[in-house]
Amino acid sequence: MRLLQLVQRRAGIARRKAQRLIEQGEVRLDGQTLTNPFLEVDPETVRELEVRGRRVPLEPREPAVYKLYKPAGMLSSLYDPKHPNTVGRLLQRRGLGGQGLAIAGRLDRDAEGLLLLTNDGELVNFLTHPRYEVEKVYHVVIPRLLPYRHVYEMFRKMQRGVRDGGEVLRIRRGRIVERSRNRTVLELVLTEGKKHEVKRLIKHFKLPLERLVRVGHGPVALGKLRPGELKRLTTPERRALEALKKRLGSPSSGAR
């Protein structure tokens, strides 16, 4: 096993940050600094792992994967000292904190609904990484009333790809969810997570944004869940993402 499948699977973090800890010299083995994250460890003959000092169970975890509500205002960190509203105390009052969770995704503070949570490294990687194609789906709130066609124009637009700041922002599709006299509400399919993508799209196109919703990502679905809700997947949602791994190819099913 790579060194940094050890430290993935074993601190239940993305493989990107595994190995950028293990570049930065943040992981010891066997009290040993390694900063290789491609060195060949054998599992079995380790004895103890560190990361950024704090020493990681060597057994493998119980696969984990929660959902949260997150709302408007909270920050989606496990830690921040300048933020004290943040998801990471959340998990501390709900007595997950310490359990190896990661975030798979986050939103912008002024954001808010589904964050998955997890202490699976791989499944945090298959969630986020661009290659797998995972998707995210938000609603918009635009306060005002918006002409079907000048929607519709503006769908196929964002669908064939918008360039802002030497990226090209894209969406899978999009849908109108609600339309009244002094508000539009639009559902945005994505698939890449590029930094503030949903928000520089609309910007593109000159529109307020007044709300902005994530409802679903990949099979999960934010549901009933009311903001501040943390709840468990239920075997059905697990199942499902299984599924959607298998289909799309995970590094557990062997795609490279």
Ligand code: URA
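Under this definition, the rigid core comprises the largest set of C-alpha atoms superposing within 1.5 Å between the forms. Positions refer to the first chain, counted from 1. Keep in mind it's a predicted model, so treat the numbers as computed, not measured. Compared with the form predicted in complex with uracil (URA):
- With the core held fixed, the Cα of residue 221 is displaced between these two forms by less than 2 Å.
- With the core superposed, residue 210 shows a C-alpha displacement below 2 Å between these two forms.
- When the rigid core is held fixed, the Cα atom of residue 230 travels less than 2 angstroms between these two forms.
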The other form holds:
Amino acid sequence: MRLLQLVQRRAGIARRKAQRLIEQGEVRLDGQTLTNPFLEVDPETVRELEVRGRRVPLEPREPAVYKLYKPAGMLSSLYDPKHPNTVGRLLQRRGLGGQGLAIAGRLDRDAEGLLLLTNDGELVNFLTHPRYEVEKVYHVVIPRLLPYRHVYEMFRKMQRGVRDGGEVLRIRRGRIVERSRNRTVLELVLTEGKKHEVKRLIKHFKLPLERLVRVGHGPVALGKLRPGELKRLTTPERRALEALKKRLGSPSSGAR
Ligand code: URA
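Can you return the structure of this protein in the form predicted in complex with uracil (URA) rather than the form predicted alone?
Complete assembly follows, chain above in first position.
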């Protein structure tokens, strides 16, 4: 790694400023002042980094985790030359392009709601791999009044598992969120992440689907986020995520 990169990453300093500080002799590595920003250094062997006389911690910085309300119509993709409306473009506009953020569990283009984004590859794996059974919570809007009996029977069948295209689709639980003369909103909780799983479940019961919104992923809720809004997770949200990862991701949990 170049000295410039080390200073940028570990001290969280923008590239040009980091370069200037190095060239001005403001950076010391293991007690030695280094003025060549492009010097190759091995981050594993560095013991001490000082910038302007202050020690910079050498442990990796905390991974970044963001939540985004993906609006309907936006592609859950970091780059797609054929579509101008992608999550990647939104990140660029917010100054977060090129920071290694990945999407932890995509949503279909016409679906909307919570997307978690992080530069922590292990966290992406935890949030998306079916073996960890992390809950994804969806609200589905059905543009008609559904009888209670019909809905509860459907939930029971969905919990037992529905065969579709050689796969079994299953919900962990369901509930009615809203029910009015011409609209029923159902909440479905799933843990697997199969392609179009909610749409396929709804189609299996021959129901029309007006809107599909992800409102929760693990302990993180969409909350009051508005379409297109992006926020860094709060400390309690991050702690809840870490706690879940510890509980479900440990070898003794049986979730492997
Ligand atoms: N299920 C779907 O059908 N689509 C999504 O985007 C997410 C879950």
